[in-house]
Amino acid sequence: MQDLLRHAIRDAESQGAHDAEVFASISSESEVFIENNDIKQAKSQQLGSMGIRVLVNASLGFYSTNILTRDSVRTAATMAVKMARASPKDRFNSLPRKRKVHFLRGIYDKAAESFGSSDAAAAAADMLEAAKSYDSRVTVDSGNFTAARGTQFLASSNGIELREKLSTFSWTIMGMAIQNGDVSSFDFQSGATHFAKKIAVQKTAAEFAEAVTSSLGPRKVDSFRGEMLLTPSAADELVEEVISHSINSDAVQRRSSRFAGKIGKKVSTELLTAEDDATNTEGLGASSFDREGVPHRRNIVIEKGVLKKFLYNTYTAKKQGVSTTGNSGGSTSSPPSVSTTNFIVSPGKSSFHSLISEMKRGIIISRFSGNVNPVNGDFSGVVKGGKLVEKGSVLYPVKDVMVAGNVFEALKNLNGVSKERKVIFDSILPYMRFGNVSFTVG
């Protein structure tokens, strides 16, 4: 593979090209599929393609490919150069420079290598076993299993040759609890690891199971303002992709961030510390470099409520006159784009029970179905497994209630952020708690 890129960068440079970059990846991966509890299909692929980006007279072409042959890399080449010849030329384009590059351990684990579609199915027969005989009453819609293994090449006209194998483990599951006619809030649980000897999909499954036989039985609540306590899941839907927008440096630079021109400015309340962290294995977003080979690093983006940094690649960053952060993200199929890695919110000193001791009164939202922009921050949707919570007790679930509001509002008003965190894919998130958000119950 290593010399198909190296073929890749002559064919490119042959034809005119002033510099030219390969990211090529191949993987193996096996899933299971649950459905209606039962396990409905299994399959496994291989997976090959390539990319090449380009630059004639700063002018960006790129082409991709999954066939990797000699003769397909070659026309790969040749179509890239023909691009960029057609268009137009921008200043800012440019590869990064080599640099030095330090392995990351944890990311890869041997036994992928030999975990096929059987111990696949075993795993999601694992975790669908523990849901169902965790209570009665609990009923798999969907799940899956996944185990996957590949590797990243990336080679530049800079003298750029890197690789990385990376293995994940990752699993789902999402359904309801069923009692005489009353159908709790569907649920959805998750989860995710590099070693085949950390996959709990029992743990992932009694999660489930418990928040859906405890949403049974929602009574209807009034209209309020009170306060909204996360889940680690809901914050992933309603607060992380908000401020990943928000910190992207092409966002910013676009005018559709609302952090632009906020940096050393108070964005939250000082419980907030957020952090991009590919250097971090816990989470699969895990890796050694960027989708460019420059190396990855910890970034700290906002520290006890203050905007410290926005995330580069190198286009924007030679944009704006800056290093780059190491935040080049993307598959083979296009050119370079920023992107996170891994997202992670810094856990806070009080625990989730004490979170909710002391809740004045609010609701707990273990999932959000609504909409969230991620420009302006608007929100609102339908609570899901929501419990209502006074002078600091649990009192029921609640049903028909809507949530709105702003998150970057919200994040002035977070007043709590839970010691105990939660690995969701490729973020770190803890439990945390907003005060003045409005209740509407229709």
The other form holds:
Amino acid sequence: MQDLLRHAIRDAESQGAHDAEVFASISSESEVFIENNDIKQAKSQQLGSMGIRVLVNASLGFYSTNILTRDSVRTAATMAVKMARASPKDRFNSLPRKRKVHFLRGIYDKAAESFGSSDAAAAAADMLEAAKSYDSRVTVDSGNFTAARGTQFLASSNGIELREKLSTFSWTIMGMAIQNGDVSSFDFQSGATHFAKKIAVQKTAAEFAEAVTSSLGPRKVDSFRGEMLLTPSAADELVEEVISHSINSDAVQRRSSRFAGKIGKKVSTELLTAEDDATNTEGLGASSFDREGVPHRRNIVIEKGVLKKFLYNTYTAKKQGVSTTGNSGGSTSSPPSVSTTNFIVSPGKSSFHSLISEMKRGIIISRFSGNVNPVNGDFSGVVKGGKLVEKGSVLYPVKDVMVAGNVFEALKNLNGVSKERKVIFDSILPYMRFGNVSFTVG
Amino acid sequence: MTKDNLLQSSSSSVARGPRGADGLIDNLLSLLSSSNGTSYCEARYHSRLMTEVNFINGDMQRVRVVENAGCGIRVLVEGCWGFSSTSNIEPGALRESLAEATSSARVLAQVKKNKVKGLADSRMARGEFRLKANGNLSEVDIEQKIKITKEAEQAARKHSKLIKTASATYRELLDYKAIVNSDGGEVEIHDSKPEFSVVAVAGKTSQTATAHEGVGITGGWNDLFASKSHLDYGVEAAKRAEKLFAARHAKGEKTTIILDPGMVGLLSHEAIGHTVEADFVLSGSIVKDRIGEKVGSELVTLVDSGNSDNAENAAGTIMVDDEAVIAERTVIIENGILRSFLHSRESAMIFGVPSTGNARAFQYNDEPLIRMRNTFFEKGSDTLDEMIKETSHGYLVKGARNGQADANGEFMFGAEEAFLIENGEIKELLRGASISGNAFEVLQSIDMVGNRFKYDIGTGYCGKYQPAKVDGGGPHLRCTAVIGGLQ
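Got the form predicted on its own; any chance of the form predicted together with its partner chain too?
Everything in the complex follows now, all chains and molecules, and the chain you saw is the first one.
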């Protein structure tokens, strides 16, 4: 494989490319699907693909192919150079220099090599059984269990030659509870780890079953203004999306980030500390180097409510006159973008229960179904699996409640962060409570 | 189906076949003959060439061509599905992949409770199908695709000083498929789906308003820009963003809402379409056991079709699905009565009907799932003017944005613009808001149906494990729903 990468770089150079980079991935995946309360299908795939990025006089061309033969790679390199010649020049286009990479431990499990489709089927069956036996009213609409392992390769005309093995196990479960014609809100839960022995499908199934059964028999409430307590999943849908957009240097440079020009300023109450950290091996976003071969590191973006830094790749860093933060992201099928790796919110001091017991009147939101505008922070949508809290007690599930507001305004009313956190693929998030939120009932 | 039935393409080749894949169909057929021990076997070769160009604020943000080709093999063994895929289409690699699919199906047989009973007899397609396209995309040079994208972005940004950010995207999917199965399906499909869109953001640092303008179709280069030029898309997005910037937010209330064809497309797709997907029905969707019952106003006829009915170039047009079944026009609701769900061959067998041709896979390594195609309301007899005139208080909402729906029929989707109507007249443009309600309550509430038809969600993709190119639309509809905004 590394030979093929070297060939690709040489082909591109011989066609006239000044710089060339190849990112490739070979992986093997085994996945089992759950549908309608039963195992549905098994799927296995052998994947291999590469993406060639070339620069001709700082003009970009990019071609990706999953046909990994010498001929196909030569065509890809030729086409990429042709595209670069048709593209406008952009003086910020460049490839990073070679840097020393410290390889992470804890992202590859040798056990993944012998984890086959029968193991994946057993894990999926366990998860389904755990959800169904938790409560007979639970209906599992769908779910899956996936085991994947593979190697990523990177080579460039600047002398970078890297490779790293990764293994991941991830699972999802979604559905509802049904009782006498009453259908609960849909819920979705997931889990993920790099290690086979950390697979916890039963725990995820129980969380899902608890969420759907406890949202049966919802009642209508009147419109009110009160507190909003987001579960980690809901925080992922609402808060994570907006913050990760706003700390992205690409959005900042495109003037679509509300955080532009706010480094050193307060963007939240001091309860919020957030970081991007690919070296945290709990999250699925962990790896040793980024999409351009720059070593990954921990970047604190918001510390006690104060905005500290933005995330950069080589292109956006050059534009800004700063150094890359190792946040070049993307797959073999796109040129590098800027992306978060693992988005992590530091744990607070309160327990989840004390966050509830301090609430006067509000709603716990476990899922949010609606629109979030990451540019201006506006959100509006329907509360799913919502529960009314009054005077510190959870009263009952609610229905037809719409919530609307602005994430940036909400961060100024963040008044509680739990010490309990959940890993949601590449996010690690606590429960987050906000004051002064508008709930509308139709 | 023979070659005589095929739609004509204006160009000789819409999507090319694979490099060095002569005799591919023969190889796939010979693979089927070696599928011992399976009760059903399907081999689907799919080669896709995707081209994408994106400009943001004058910079080329992205240019790429992605080639993704390979064969997905699906088998039914002892009532269990096994699926395996490979990008290597040499006979030996295909046989290995078949063996892998077969052995994973056997593994499942030990844990799966409800075995697949079989696959419904359905209208199998045979022959070569070319989706209609005026202007072969592969003959338009990459320079031209880069140029129009750059110019449209510039047209939006230069329109006014208020436009802070603009972006333009061109994307095309050129597909060639060869599908064979052990039930007689044997088909080659050439497809071409381009799309073009511009986003403009108006406003200063703290307050912004976003507007989208775009088109996504099944067709060729000339079809894509048949109604508007690339510059028009840029200017219109900018104009709308400017207007929205100056607008107030809508107030939250349950009231009379007139939906534009894009919003009707979202209602068809998100709020109702998903609840009638047979896999969703089997999991307990709200319409389970309601075939033959009245589920909406008698003014309502809802259709999902694999063809581009009523108007040309709908983006979800497939003609044949990925199980090689002819993609029929399926009447879901006829004059308010629920008539049909959307089926694959597996679900159709359970319901004792033929497949409706809704089994679709996004790429070669995706397995076919029940997905919508072009989902729409049939038109009625009211003009939009009459609908507004007969509304004492309400909103005309335009510009479909994201949408989501639940199994219990609750839905929520975004509209870019909301026009306040008072006493039969449009009073004021308000900023986009969410529209929500229960799908079937909203269907029941429909009391006026427009007389002009349009597809308008063709730039979107539906997500259900895999993306799928879909479309939707209809006439304007008047109904009752909740409009959400800041209190």
